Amino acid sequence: MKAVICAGPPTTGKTTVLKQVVKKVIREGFHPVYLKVDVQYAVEDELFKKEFGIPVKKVYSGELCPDHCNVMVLGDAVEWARKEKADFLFVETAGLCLRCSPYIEGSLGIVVLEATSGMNLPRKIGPMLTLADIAVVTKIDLISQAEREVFRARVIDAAAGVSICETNALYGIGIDSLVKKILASPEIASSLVLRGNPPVGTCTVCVGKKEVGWQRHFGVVRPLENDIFYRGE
């Protein structure tokens, strides 16, 4: 079985890209399953089940960030996909935390970027791009050729080793090259390991401490005028 983890900022077209991919994967005779990880609302799983008749699951991260939730549930998701005798496990995650990477070793990591979201977007999203295998640039029909070239250059500046696929996913343009890469991807490893390093330390804000000001927190903290340091037990 192969695993494909698809991340990216909201409204970039992740679902549209994956619908085109799943359609072509099924035509090739493979059996995919689909998992959606989101914060508090999603209907994409219902769309995939209705359109393709494949097994689907949905998880709301709630008070966890989506990438944290993704790491927690992915082991169960792999076991579920194997029980379904799937050839491909497609995971679509909201990926709202720009410090983290949702990808795992032995899987294919895809980040979906919207060409209309600004030329500096590739510089802003960190490990979600830099640790991906493929950057899918969507909505290329809505910008000029010059803007496409600048956006592509910014992606390469941020992640020199990433493969770039430019698409108009709504009409399936540019999807074939992405599908070829997915079909050629490695099988999932027997032991699941997160790709890249998580952020340093545990944030006291994340565990529920609401007071404002670094003096009221401990662990890894940061004042306005200085770099981060460790404070307290």
Given for the second form:
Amino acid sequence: MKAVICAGPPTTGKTTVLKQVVKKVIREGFHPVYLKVDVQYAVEDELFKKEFGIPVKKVYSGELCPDHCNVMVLGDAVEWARKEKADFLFVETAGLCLRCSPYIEGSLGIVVLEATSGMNLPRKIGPMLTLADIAVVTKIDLISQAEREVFRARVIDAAAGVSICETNALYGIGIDSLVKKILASPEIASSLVLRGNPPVGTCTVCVGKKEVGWQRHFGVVRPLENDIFYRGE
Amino acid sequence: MHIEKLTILGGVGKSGQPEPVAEISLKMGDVISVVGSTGSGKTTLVDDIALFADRNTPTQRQVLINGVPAPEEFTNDPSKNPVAFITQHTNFLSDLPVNEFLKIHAGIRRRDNISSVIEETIDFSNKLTGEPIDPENAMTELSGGQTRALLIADAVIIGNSPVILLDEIENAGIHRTKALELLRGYEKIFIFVTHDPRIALLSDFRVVMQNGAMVKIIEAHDGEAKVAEEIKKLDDMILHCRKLIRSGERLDEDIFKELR
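One more: the block was the form predicted alone; return the form predicted together with the partner chain.
Below, the chain from earlier opens the complete complex, with every other chain and molecule after it.
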């Protein structure tokens, strides 16, 4: 079985890209399953079930950050996918705070970015892009050729090893080369390990202390004009 | 990669029947039009070209570059892609000043003499529009016509794309015949999707679309050249009226007589 983990900012077209991919993967004779990780609302699992009749699951991260939630549930999800005799486990996750990345070793990591989000986006989103195997750039029909080129150059600047697929996913344009890469990805490893280091960011905000100002917090804190430091025992 | 020839091998129309036109071959310097009523498949044809269709699109057409299927780098790297596609939806999103933006693009293309390339690009687009572009203006402040003109100029000069697809540029309010005249000065393949008789008649040949299929190729010939002359007069008259109306004039008796 192979695992494909797909991240990206909201509304970039992750679901549209995956729908096109799943359609082609099924046409190739494979059996995929789909897991959606989101914060508090998602209907994508129902869409996949209705359109393709494949096993689906969704999990709301709620109080957990979605990337952390992903780490927690992915072991169970792989087991579930094996029980369903799946060839591919597709995981779609929100990835909101841009510090973590949800990709695991021995699986394919895909980040979906929209060309319309501005030429500086590749410089802003950190490990979600830098640790991905493939960057899918969507909505390419809406921007100028020049901006597509700048966007691409900046993706490569930020993540030298990443391979780029430009798509207009609404019409399935550019999906073939992505599917080829997914089919050629490695089998999932027996022990699952996160690809990147999660940030050391434990502070009292994390545990629900609402007062504003670093002086009222402990753990890893930071003032406006200084770098982070540890405050406490 | 040096491009000499672009070939479109016919697939099937909406009915599933093979297209009447089995092959179109284009060489550098060709200017062609794609004509047909709305829904006849004009945009799908240029989409196939932009995608380097390899019997893998709904039309099952195949597009060959120098006689062979396009390498994958064409579709994955826009700076290696020889086709620039300017659709009706294509837009600039950047709010950088025009000259700064063009500098970034020219830098990525590793063009020499960046400042003269930028000047040439802005000059080119100013020839296509009524009001000249101020290089210090933000890209997003450009008018619809200026944007379209700059998209074309950027693709031709900075992008230096050998194949340029233009989808209904007549709607943008730019100077069409001037555009054709200027574009002919560059050795490229230009494909116009158009409803405009003047653009269609100024092309080397036109592909006629019907029900999703390429049904006919019509070469420019002398008989039509005469008609084109007449259409040119009519069109120039309309453009003249437009210019007068735009600049706040009234259309008077003299114009009426000329129209008769």
